[in-house]
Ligand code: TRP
Amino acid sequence: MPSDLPEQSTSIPRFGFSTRIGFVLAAAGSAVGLGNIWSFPAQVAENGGAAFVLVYLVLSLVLAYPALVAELMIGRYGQSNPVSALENLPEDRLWRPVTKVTAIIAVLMICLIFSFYSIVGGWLAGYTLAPLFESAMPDTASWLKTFAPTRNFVLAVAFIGLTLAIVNGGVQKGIERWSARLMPLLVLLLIVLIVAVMTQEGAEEGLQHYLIPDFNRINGSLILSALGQSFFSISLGVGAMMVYGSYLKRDANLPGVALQVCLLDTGIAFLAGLLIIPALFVALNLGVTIYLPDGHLANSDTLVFEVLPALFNNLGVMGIPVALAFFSLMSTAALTSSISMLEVPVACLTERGGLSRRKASFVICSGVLVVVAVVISSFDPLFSMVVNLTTGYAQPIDSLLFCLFAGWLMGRDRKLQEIQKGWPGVEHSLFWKVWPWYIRLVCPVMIASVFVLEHIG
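Please supply the coordinates for the chain just given, on its own, in the form predicted in complex with the named molecule.
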C-alpha cells in the first residue's frame, strides 16, 4: 500500500518540509495571497459589506475546513502528485478513470488560475516598483501603474519568471524559506495601516459597512460568491493542498494543521478587509469614483489598486515608504501563492512524465504565457470569464468531488489510519465522529445546494 512506503522509496525522492511550523507557514503562504487582499475586499464591496463577510466566515469554517482536511489527507496518503494520488485512491479499480480525469481537470484549472493570477501579480509588481521611479523617472512610474496590454504582459512575464526561479529552487529551499520570513511582517504592516486609516475622514462609515450586516443582502448569488471566494482563498479544489499534503511529514496532525491554515488565512482576509473597506470610504470622500450610479463597483478588478494609492498619498511623507513596504509584502504573498500553483503541474510532469524539475517548470510556464497573452489581448471579457470558470465553478465542484472520493472511495479504516499517524487518539474524538460523515454527505450536499440556490435566485 502506498501509505506504507518509507519516505524515500518512490522512484523520485520527494521533497519535504523540514518543520511543522514550516509547513503551516508554507501552506498558509499558498493560502494567503491576492485572494485575501485583492479579491476579498472587492467582493465585500460588491456584495454589500458585512453580510458577505459573515457568510464568508461561516463557509470557511463549515465547508472549506473539512474539505481542506480531505484534500491534505488524500495528498499525504498518496505520497505523490495529485494525478497519481487520486488515481490510486479508490479500492475499486473501476473508479480509477473517474478520479484520474477529475485530477487532470484540476491540474488544467490550476494552470488557468496561475495565468490570471500572474496578470494581477504583475500589476502588483508594477505598483511595488513605481514608488522607486516616482521622482527620478515619473514616466516610467506612470507606465508601471497604467493599465495597458504591453505593460500587463511585460509585468506578468516578470511575475511568472520570479515564480519559476523559486520553484526551480525546490520545495524546502524555496517555498519554506520565503513564507516563513515574510508573513509575520505582512500581518504587522496590515495592523499599522488599519490604525492609520482609522484616523481619516470617512473611515468610520467604512467600518460600519464592514461590520454591521444587512441580512436582506444575503441571497443565492452572494452565497455562491462567498463560497468561491473562500475556496479560492484557501487554495482548495485544484490539487495545491494535495501536493502540499504529500510533502507533509507522517506525524503531522492533519485536522490540526488544516485548522491553523484556515484560521490564518481567514484572519488575514478579515484584516485586509478591515483596512481596505474603510480606505475605500476614505477614497470616496476624496472624490475617487468607486461605485457606478447603479450601485455596482466601477472596476472591481482594479479596485484595490485605486483605493490604496489614494490612501498612501494621504499619508504625506510617509506615503512612499509605506506604499513600497505594503506592495513588496503583497508581492511576496502573491509569490508564495503562485509557487504553490506551479508546483502542482510540475509535480505531475516530473513524477509521471519523468521530466526534470527545470524542464517541467519551463514547459508549464511557456503554456501559461500563451494563455496570459490571449487573455490580455482580449482582457474584457476573457479575464473575468477565466476567473469565473476557475474560482466560481471548477474549485467548488472539484472540491465537492474530492470530498466524495475521500468519503466514499477511501475506506473508513484507511482514513482513520492516515489521520491517526499524527493524532493517535483521533478515534475517540468529536472530530472523528463528525468528519467522515460530514465529507460524505454534508459538504457535497451543501456545495451542491449553493449552486441550485444560485440558479433559482
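Residue numbers count along the first chain shown, from 1. Here the rigid core means the biggest group of C-alpha atoms that line up within 1.5 Å when the two forms are laid on top of each other. On a predicted model such as this, the values are computed, not experimentally measured, just so you know. First, how it differs from the form predicted on its own.
- Comparing the forms between these two forms, the C-alpha position of residue 317 differs by 2 angstroms or more, with the core used for superposition.
- In this overlay on the rigid core, residue 281 has a C-alpha that sits 2 Å or more away from its partner position between these two forms.
- With the core held fixed, residue 327 shows a CA shift of 2 Å or greater between these two forms.
Cool, the form predicted in complex with the named molecule is there; where's the form predicted on its own?
What comes next is one chain alone, with no partners or other molecules.
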C-alpha cells in the first residue's frame, strides 16, 4: 500500500517564464535542434520522401505529444529540478531510490549530449563565420572549415561560452529573452532560404518528392524510423522538459501548451525538409552525388558539411550569402537546444547543491570542457561512442521509464488535480478519457518496440 503522499518542493521559489508564449518558444527551442534540420531531412530523403513525412506527422501527435504532457506534468507538479521532482514523485517510498537514480542518469546523459553538441555547434559556428573571411582572410576562412583538434576545441569553447552567457541570465532574462529572439530568427532564416532554393533548377522535382507521397514506400522499416524520429526530436528523456515544466505557471493548460510545443517543433521540421530536400535535388542537377546506385542517400551523416557546401559553391555569387544564412540557421538551432541542455544540470546544482547560478553553470561547463577535450583527443572512437550511448541507449530507456513513472507511480487523482489547475473540467474531456491509460500502456510499449527493433531486431 502507498505510504504518505509526497510533498511538493516549495522551499526554493520558482522564477519561471513570464508569459505562456515565452515558455512555448523556449520549450520548442529545446526541441528544435540539429535533429529537426539535419536528421529529419536526411530521414525523409532516405525513406521515401512524402510517405515518411506523413507517417512522421501522425506519430508525432499520437506518441510524442502524450509523452511530452507527462514530462511537463512531472516537472510542474514537483516545482523543482528533475532529480528532486522524480525522487518525490512516487507515493510508495520504496520506489524513490529508483526514480532518483533514473533522474541522475538522465542529468549525466544530458551533460554528455551537451559535450558532443558543443563540438558540432562549434563546427557550425566555424562554417557560419568562414564566408565572412573568404575574400580578405582566406587562411582564416580555411582554418574555420578545416577539421583539426585545435580548431575543434577552440570553436567548442566559443559555443559553450555563448550558451553559458545566456543561461547565466536566468529563466526570464536569459532563456526566455533569447528564445524569443532566436526562434523567430530561425523561422525567418528558414523561409528566406526556402525562397532562395526554390528559384533554382531542380527544386521542383525535390518539392514533388517531398510533398507527393508514394504509399507503396510505407513499410515496417519506414514506420520504425518515423517513430524514432518523432519521439526523440522533442528533447524527451533527458529532463529538459521537466525543468521547463517546473518553470511553467500553475494556471497554464498543460495539454494545450504541450500541443503548441509539439506543433511548433513538427512545423519547423517540416519547413526544414521543405528547404533541404529541394536543395538536394538542386545539387543533383548541378552534378553533386546525392544517391548511391542502390538508392540510399550518399553522405547522410556529412550532408551538412559536404553535400550542401558543394551546392553553395556551384551557386556562384549567390552562394556566399546562402551559405552564410544556412549555417546561421544551423548554429541558431544548435544554440536553442544547448540552452536547455545546460539549464538541466544547473537547476540541479542550484537547488540541491546550494550553488549560485553562475557558480553552477561554471562548474558544469568546466566538466563539459574536460569531456570535450577527451573526445577531441581521440575523436574517431569516442565521438560516435558518446552519441550512441546517449541518444541510442540512455535517452530511449529514460523516456520509457519517465512514461512508466508518470503512468504507474503517480496516482490518477494527483495527475488529474495537476492538469485541472490549468484546465478545469478536463475530467469530462476526450483527452482525460484516453491519456491516463495511454501513457501507462501504449507509450511504453511503442518506445520499447522502437528500442528493441533498432538494437536487436
